[in-house]
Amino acid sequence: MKSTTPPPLHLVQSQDLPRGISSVRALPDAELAALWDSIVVEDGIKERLLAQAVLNYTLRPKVARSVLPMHGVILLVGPPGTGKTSLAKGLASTVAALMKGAKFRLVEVDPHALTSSAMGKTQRAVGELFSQSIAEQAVNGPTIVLLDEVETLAADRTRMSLEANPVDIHRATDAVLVQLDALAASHPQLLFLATSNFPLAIDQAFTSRCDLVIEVPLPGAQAARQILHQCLRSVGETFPSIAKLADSRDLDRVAEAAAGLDGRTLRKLIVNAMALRKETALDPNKLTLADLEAAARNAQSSRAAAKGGHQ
């Protein structure tokens, strides 16, 4: 007799789900674990996240929200390309692992999976997603849920045109306000993980409710080398020469060079540098700190001229 229970919990696709989830996936999982383990941000950054995602484990099930109002929302934001995205995964993951016994799951929701230019339909459609989807979710145990990029879900209305925007937008904006408080009351064991690269685009009303808003800043000096010397040493690994390099006392130069690019810039700073000659894009070993500091130097002339574009 053919068995009717279905498959452990991996990684569940969005055609297998409702509308607005892309993914949901077993927790603790190894590859977002890796991704906690390899974002380099500010000391402090990753503590502050993680206690505040574990106290809405130990202390909401346990007091009411009369006495601490929590909604179990934590929104990080700061400039594209700083981890905040692979942050909130690899925090997911690191507190499944930290609560032992239960079993816990990442729900990420595609926003952009909502809109409609239909006049109803998008309000629907998110006011669906939070009280049947993630409501149904929570039900079956501890959830995490990312909301990426959540400007789109709860876009500042008072900045908001009637003429320019539809008004099914505005309503949007209700619609997440209204099932936040709901799911907050009937969920403890439900937390939000949102991210934003424009926090000025998000409601107010909406920022009210997070637990924690915390800023991921670009990378110093100091986190700059410490991405690039663990690109180095990771490339070192087919390439020999290479991970000699990250250990240079010199390559302190190259980090000061390139304090505030951000950690995805940073990252290509060394292909970006092999290309520089023709020498190392034969040889990767031929690869030195002074190209790589050119490279950096590049990048930076290049965020220069693209802000100047954009005032």
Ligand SMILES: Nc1ncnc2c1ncn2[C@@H]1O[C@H](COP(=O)(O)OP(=O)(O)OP(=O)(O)O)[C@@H](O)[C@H]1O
Given for the second form:
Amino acid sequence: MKSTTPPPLHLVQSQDLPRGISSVRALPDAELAALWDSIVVEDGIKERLLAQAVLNYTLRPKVARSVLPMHGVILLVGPPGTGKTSLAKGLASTVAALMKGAKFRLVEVDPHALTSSAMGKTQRAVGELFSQSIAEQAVNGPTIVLLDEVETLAADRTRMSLEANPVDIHRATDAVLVQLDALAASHPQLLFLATSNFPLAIDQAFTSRCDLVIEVPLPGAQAARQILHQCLRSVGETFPSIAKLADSRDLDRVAEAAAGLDGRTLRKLIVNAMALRKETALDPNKLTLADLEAAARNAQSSRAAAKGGHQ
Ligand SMILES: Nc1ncnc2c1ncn2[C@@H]1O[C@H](COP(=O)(O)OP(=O)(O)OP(=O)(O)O)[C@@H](O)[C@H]1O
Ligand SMILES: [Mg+2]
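Cool, the form predicted alone is there; where's the form predicted together with the named molecule?
Every chain and every other molecule in the complex is listed next, the one we just looked at coming first.
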């Protein structure tokens, strides 16, 4: 008889993973824990995410679904670059660290590997991912599954255009819902962390199955300052003059100019600022707050132009 014992995680190669799963790793994980700390959001967001995820392991397995119909799904929505994926990965590690004793795993799903132009194939691939690949992972112990860009898997069936196989996508959404119900009933140690930039594109039947839907907003001026400060400090470990910028009072001016930009753009601002002049590119220690302010203004103009283009 064929052995069903899975290989140790460090021996799992990505090409050996089933279709639709891009990685499996043991939790907690130091790199992911650092991600959790690196995201600046109001404390309430992290606290609620963590409490909901912990309840999945303390409450859900012990109370009948007829009493508390938990599905083990948390959805993070918000504009691009606000830290949703980082928070989801960091949350997985933080929950595992809190729930001492159990061997948690993080399974990352790549939804794009499942969509196919051939009629009926997407539905089958999605069905297999949940009913076989994820279920097999879940029997190994507490499992957290990252469903990034979930709108591609659970597309709103009422909004489908008639292009590109709407029937197939419709059925794929049906398959996700059926499988979520089945897994929720059979695997209470399974937790899905889903993210999306397009909450309106997600099927409402999926959203209604979520135990928590949390909005991750764009950083405000205070958070923008904190992100810039943290980033300058880290770069300053290699380029000492940059650490001094982090502690300057004038960083407030840069933060004001950067208010409304997303976290990804804020981190990139430092590189963009260095790329404004040949001198700073040759010697990053020459970076000034004026460079950063100019980069912030450029980013605001690009953002306004992109918005205008989408209207
Ligand atoms: N609030 C934040 N605080 C600190 N850094 C942030 C924040 N938001 C985003 N970042 C940084 O921006 C980068 C992108 O973050 P991430 O991929 O988690 O965003 P996302 O919301 O998932 O984006 P997308 O919607 O485009 O997938 C990361 O390097 C992250 O550290
Ligand atoms: Mg993301």
